[in-house]
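In structure tokens, the next block holds one chain alone, the form predicted on its own.
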Amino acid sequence: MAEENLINGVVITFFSTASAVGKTLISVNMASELAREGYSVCLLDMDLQFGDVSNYLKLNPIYTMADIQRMMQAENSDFKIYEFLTEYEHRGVAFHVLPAPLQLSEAYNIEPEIVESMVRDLQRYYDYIIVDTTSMFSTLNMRLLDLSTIVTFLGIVDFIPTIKNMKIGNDTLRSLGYDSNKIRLVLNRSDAKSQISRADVENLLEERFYHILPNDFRSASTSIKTGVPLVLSPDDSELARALRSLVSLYTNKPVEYESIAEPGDISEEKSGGWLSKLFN
């Protein structure tokens, strides 16, 4: 990569308060897409102690976050993070990605300041950064969030005490001052089978989901079992075509398939609706 060819890229954060609701499916998707259109593209997996994205990938990375934040202590003024990093490549679609720690102590070990530096070091080289997260307020997310210019918040509608969670982290982020746009409320699996429906989640939140992708496990499960993101599958589910339709609204890019999210109807009284009742 030429040094004078230095960008600022956008930083898209995929957040959540409950586990198990597709972040890094979705962050891979989107790192996908991103370069399947031609933007040059790097994953983050900052779930350090857990983190899914090289196994989603069949990946076998050298050097992980630990292995370069050593090298970054080490204050080499020559260090260039993009020479250390795993690239993936289906079809001549490539993007890079910055994996996990391999093992759990090294994990404690990644601090927040150096990881903040490896987030801007990466924007000088990158249209794209894509930064999938665990499912807590940490310090490290914290400063993640502060950093990012999009923050995907995503929830399902399961279970009471994944939308109760799913109220107060909607709520807490609303409450740091972040720019009105800067939050993204997306609904993942939305047609699984839940006595939940989406208005009632919708009423409780005081707003309506900005997109919403459907429940696939079918094409889900295919894609982790091959290592192959949805987007880049011939099996063009449908799946695959609302995670396209999310990364056009952020790209403003047309893309040839309508989103299937369709507006929530929010009803005029704010506190109506069962659910609403349950956290008054």
Ligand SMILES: Nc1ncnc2c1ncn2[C@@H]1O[C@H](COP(=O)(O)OP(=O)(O)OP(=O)(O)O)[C@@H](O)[C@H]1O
Given for the second form:
Amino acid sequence: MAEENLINGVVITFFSTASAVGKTLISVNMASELAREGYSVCLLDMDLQFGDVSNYLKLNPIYTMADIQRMMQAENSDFKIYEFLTEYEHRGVAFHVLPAPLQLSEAYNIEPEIVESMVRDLQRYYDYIIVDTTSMFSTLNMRLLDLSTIVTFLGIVDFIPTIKNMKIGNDTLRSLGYDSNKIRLVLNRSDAKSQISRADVENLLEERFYHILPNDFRSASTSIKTGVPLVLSPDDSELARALRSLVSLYTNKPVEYESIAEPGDISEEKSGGWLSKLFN
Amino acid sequence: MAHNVLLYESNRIMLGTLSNVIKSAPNCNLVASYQSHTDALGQGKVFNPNLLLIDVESQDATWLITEFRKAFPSAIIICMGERWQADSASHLVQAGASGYIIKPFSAVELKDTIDTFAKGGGLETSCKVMTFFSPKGKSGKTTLIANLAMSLARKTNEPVGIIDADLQFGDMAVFFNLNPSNTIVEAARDADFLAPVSLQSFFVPVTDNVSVLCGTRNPSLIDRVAIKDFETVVNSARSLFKYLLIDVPAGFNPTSISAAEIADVTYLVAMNNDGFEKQHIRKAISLFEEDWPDVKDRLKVVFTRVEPYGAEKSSELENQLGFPMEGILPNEYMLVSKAADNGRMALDIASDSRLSDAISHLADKIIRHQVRRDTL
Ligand SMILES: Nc1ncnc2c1ncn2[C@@H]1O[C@H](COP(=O)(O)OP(=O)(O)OP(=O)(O)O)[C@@H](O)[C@H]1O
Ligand SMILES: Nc1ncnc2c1ncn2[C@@H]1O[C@H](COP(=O)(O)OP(=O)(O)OP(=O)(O)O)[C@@H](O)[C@H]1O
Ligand SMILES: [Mg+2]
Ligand SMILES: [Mg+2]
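Structure of the form predicted together with the named molecule, given the form predicted on its own:
Full complex below, order starting with the chain above.
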């Protein structure tokens, strides 16, 4: 790990336009699974003010993004970014984390240009850079989206306001002019309690979900409490399997597990129903 | 009732323009017009006007309104100016004015203004502005605001306003099933020139007493709402409502910071999910503590989705935070989601639910505090 690559690593960003849809949980698991498969991985917590990566992995970082920004601004040519990252290790599987600042004032002063340099620098050393974000179109997030190889746009189906924001978010992402395979629409917590059907949502978005992750509150919260990502835990939950199959879609490795994404049931009819009243 | 209008305007050309507008306005007789305030004060009484339109930009405005009030004790007084000045509004109201209009105005604008102020809906002098702030999203704050606004209006019969300043993904319009033509973007655009009555027309009424200034229609419009214009909108809205509730984006950002600074009280809202939300709330509290010496008066903490719901859990949270708990809301996921999906309020769907009780309890606290303040 942390040997200089001749090629630049892949940047996978998790983004959403609603909070609490699983960006952090899934990015932590993506990093873990890639590391388990032998790739060198760095996970970036770009939820600068209230980032949860260190919480979900029970890390106590010594250096954070604020320190790294300071060092980069000092323009010392001996500076090696990977020397200041925090390692997560579980039963022989390890990856690096670039944690969010500890203080709110530091968070407020992180500069998008410096973040961009951090990502570019990390790309030289790691196969995969996994980026966790916040749910808004901020200057920082827009820049991260531009830099990314793949953007996973995550959604959940709980109630109509969230669906409205997913639609607006998806339309906005599509309007940015990226290659069509760059943005991947993923549904999390698919069978959670809701009055709204997945097919209605796909009709509204005019797009199928690329992958679907099941709702499993117990496994998710156990993993957060213990600090052990689902894909590294011995109890092989359905959610863990679905997470692994998402990773295999990204690495183009043969699918070890059957994807649980059944084809979405998109009817021929355009949604003229009650959801469309939101968007006339 | 016909309005017998006395017009005082110091600019001769404007005097002519406005006279013609008043003559063409429905229900208005122009009984006297003056370019000099001493003439208006001395001679106007002869014509027995019941509505005065007074140019407040030529003289010391407060003094002028006080004099007109003395000379015409029972007339409605509407101030005229070229731009709305929120900071002097409450002085004018205390001196006896009931309203404000930006000149020049059209006959329709005049009629709307008179209608608003003549039916007793004068400018509010003491409005309680409340900002709802959450470290992270999905805290339940939009649900809280919408239901709390309804509860405050029902209990007090006072006008209640909601401003959706969650500038990229504001949900208030969906909560109330509205499809407004005017939003915070238009209000901010016109901020400098808006008197409260015109601002009122940007708010969409949802009941007799509750109205909403809706959020942007798409995320890129955030750039069209400058912070200073947003602040002007909030300050003008103070004159329209007794209670004003502001929804802001999660986290510390220019909008949420300015809304917290401008508010009388900021509610810190988090959903109790047994994750790291207590830690996030503590972090936010400590930042407010650094900035606000009177933090205990200005900052209140509310947790939503609290189970088991009760005083015991509330004091447990209080101990964990080291900060008083203003209120807790129970877990009513199906109720609130169904309500929002159908553009209705949880309070209406289940008025006897634990959620309704909790909201009602919070509203009572706010009202008691406001009544105490008003009687000081
Ligand atoms: N598939 C799932 N099944 C059940 N619970 C889930 C699932 N995915 C995530 N969760 C839970 O949802 C909550 C939010 O997850 P997470 O913190 O990863 O979201 P986020 O998008 O990063 O939120 P934020 O925008 O607030 O940072 C967590 O409590 C997590 O345990
Ligand atoms: N008291 C409650 N009990 C259980 N669930 C709740 C409660 N209040 C809100 N919710 C649910 O939590 C989710 C978020 O609610 P709401 O939209 O009010 O929060 P918010 O903080 O405004 O979110 P956003 O960050 O998206 O603006 C919704 O699914 C809603 O139904
Ligand atoms: Mg997160
Ligand atoms: Mg909201």
